[in-house]
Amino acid sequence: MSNLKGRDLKGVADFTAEEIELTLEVSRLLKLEQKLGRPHRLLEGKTLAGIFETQSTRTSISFETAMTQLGGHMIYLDENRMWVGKAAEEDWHDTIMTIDRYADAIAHRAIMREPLEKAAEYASIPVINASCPVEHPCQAFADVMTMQEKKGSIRKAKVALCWGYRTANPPAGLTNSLMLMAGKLGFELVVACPEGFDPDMNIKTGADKEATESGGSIRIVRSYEEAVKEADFVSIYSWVSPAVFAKGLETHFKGDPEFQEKKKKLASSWCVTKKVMGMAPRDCKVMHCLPVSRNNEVTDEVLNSPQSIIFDEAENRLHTEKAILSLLMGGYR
C-alpha cells in the first residue's frame, strides 16, 4: 500500500493511478462503515484548517462533516476571520506558518492558484486543494467514485462533459481535473464546449501523455451530439478561464459586461435538454457537481429524471474527502 501520509493534494497529477485507486477503495470502505453504523474515528484529536476564499456549500460542509465523523475538527477560516482577508494586515507566509503550528492539515479553496502553491511550499502539514481556478481534485475523486458505483470499472467508459450556459462564471478546475483522471484511469472524456471556453491545453497535453499508457483519451468537440453519442455518463458544468474567474469577487462572479454580452449569445444553444439526452443511450446517467443553474445549464426535466445521479455525486464528496484526509493525515494505514 502506498504511504500518502504527509503528502499534499494540489491536483490530480500529485497522485499516481495506483494512489487514486487506493483513495477510491478507502472511500468505498468508509462509506460502508458509515452505512453499517460503525464508528471510524481515524483522526481523533486532529484539526483541519479550512481556508475558504469563495462561497462554498458542498465543499465546506463535506470537509467539516468528514472531520467530525473521523473524530477530528475543522476550523472555518474566511476573509473576515484572518488578517490576510479584508484587513490585509499580515503576510501570507506568516499566516500559513502560524496555521502550520496549530493544525494538522489545510484545505484551501482559493480564488487564485498562487496562494495555494505558496501554502503548500510554506507548510509542513498536508495542503489539500479544495478548489482553485486550475483544478478541483476533490470533486473529480467524487465523480469517479460515483461512476464506479454505477458501472463498476470505468476503464474505456465514455464520459461526456458538456458545457452549459449560466450567468455566473465558475472556474475550469473540475474540467481540468477530469481530463487528468481520464488520462490516469483510462476512460474516454469528450469535452463539449463553445470556442473560447476550452480547458487548459497544457493540462490536456499532460493528460494525453498519461492516456497513451492507460488507454484513455481526451477530446474537445463543439457539439452535444458528438459528445453524448454512446456516452455512459453525461456530466454538465459551466466554466470560464482562470482570468475571468479571478475577477469574480469584484463582479459577484458575473464578469465584465462585454464578456457577459458575448456569453449570453450562447444561452439558447448550450443547455442540456431532454432532446439532447435523447441522443445518448437510455441508460446513460446524468451528473452535475452542483451548484447548478437550473433551466440554464440543464433543464429540470433532465435533472429530476431517473437518469440523474447528482445527489449520489454530492454525497460522495463526503466519502472521498474522508479517505483523502485519513490517508494524508496518517489516520488510515
Given for the second form:
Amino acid sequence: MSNLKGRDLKGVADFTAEEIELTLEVSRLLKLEQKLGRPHRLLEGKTLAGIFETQSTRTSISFETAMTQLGGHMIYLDENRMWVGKAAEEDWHDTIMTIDRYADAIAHRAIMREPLEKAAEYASIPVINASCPVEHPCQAFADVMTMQEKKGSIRKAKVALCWGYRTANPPAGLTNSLMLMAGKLGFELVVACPEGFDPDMNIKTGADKEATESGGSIRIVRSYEEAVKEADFVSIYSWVSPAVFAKGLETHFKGDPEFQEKKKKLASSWCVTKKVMGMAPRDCKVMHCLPVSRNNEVTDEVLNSPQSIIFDEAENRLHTEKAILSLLMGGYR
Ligand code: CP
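Form predicted in complex with ligand CP structure, per the form predicted on its own context:
Next comes the full complex, this chain leading.
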C-alpha cells in the first residue's frame, strides 16, 4: 500500500528512493498491461486539469493520453482558455481554487517556479510539476525507466549528461532532477557543460548528500571526453544557469544579443558528434528528452544511429505519467 495518494509531485526532491522505485514498478506494470491490451481504467471518471504556460508536445500529449487510457480525461488549459492575467483580472489563487472544485488533480507546466508552488499551496488536490525552471521530474522518471529497461539495475551505472549548443535557452530543470535521481538511486551522473552553464548548485549539494548513502555521485566537468568515457548512457540536453535564467524571460528565451553572441562561440565544440560517441563504449546508449535542435546539440548521425533510444525515452513519458497519476490520484494502491 502506497502513501502517495493525495500527494504533490513538485519535484524528484519530494519522493524518497523507495517511492521512486515504487512509481517505476507501477510504470512497468502499466506498460505491460497496455502492450497486452488489458484495460487498466484506474482513474475512471476522474479529471486532470493540464495547465500549460508554454508549448509542449510530449508532456501535454502523454498526460492527455495517460488519462484516456486510465479511463479519465484531461482538460488542456492554456492562457487562451482561462481568465488569469487577462482582462477579467482573475488572480492565480481564484483560478486554482475554482479548478480545485472541478478536477481531481492538476498537471502544471510553469514558466516560473512560484506559480507552481502557489498552486500546490492553494489546491487540495495533487499538483504535478509538468516542468518548471527548478525541476522536470516527469522527464527524469521516464529517463530512469528507460535506462533500467536497457541495463536492468542502474545502481552504479554511469550517465553522461552532455550540454549541447542551441539558440534557445531553456532552464536547467531536467539537469537538476537528474542530479537528484542520481543521489537517490545511486548512479554516477557526470554533467559536461561549459563554464557559466552549471545547473543549480544548491540542488547539487542536496543530491551529493543523498549520494553518500546511495553510492551514487554527481560531478560537473568541462569536457565531453571525461563524461562519455565508460558511460552506459549519453544524454544530451541544453540549458542556461539559474542565474542567467533569473535575468528574465525576455532575455533568456529570445536571447540577449550579447549573451547569444558569446554563446554562439560554443557551437563548434559543444555538439555531440560521432567522434564524441567514439570515445564512449560501443554499446553506450544515446538519449535526449526532446525537442532536440538537430545538428546543433547533437548530430543526425548520432540521433539516427542504432545506439539512439530517444523514442523509447519519449514513449516512457506515457507509462511513467500513468503511474504518477494512478498513485497520486488514488487509482493504484
Ligand atoms: N521533454 C519535454 O518535456 O517535451 P515537451 O516540451 O514537448 O513537453
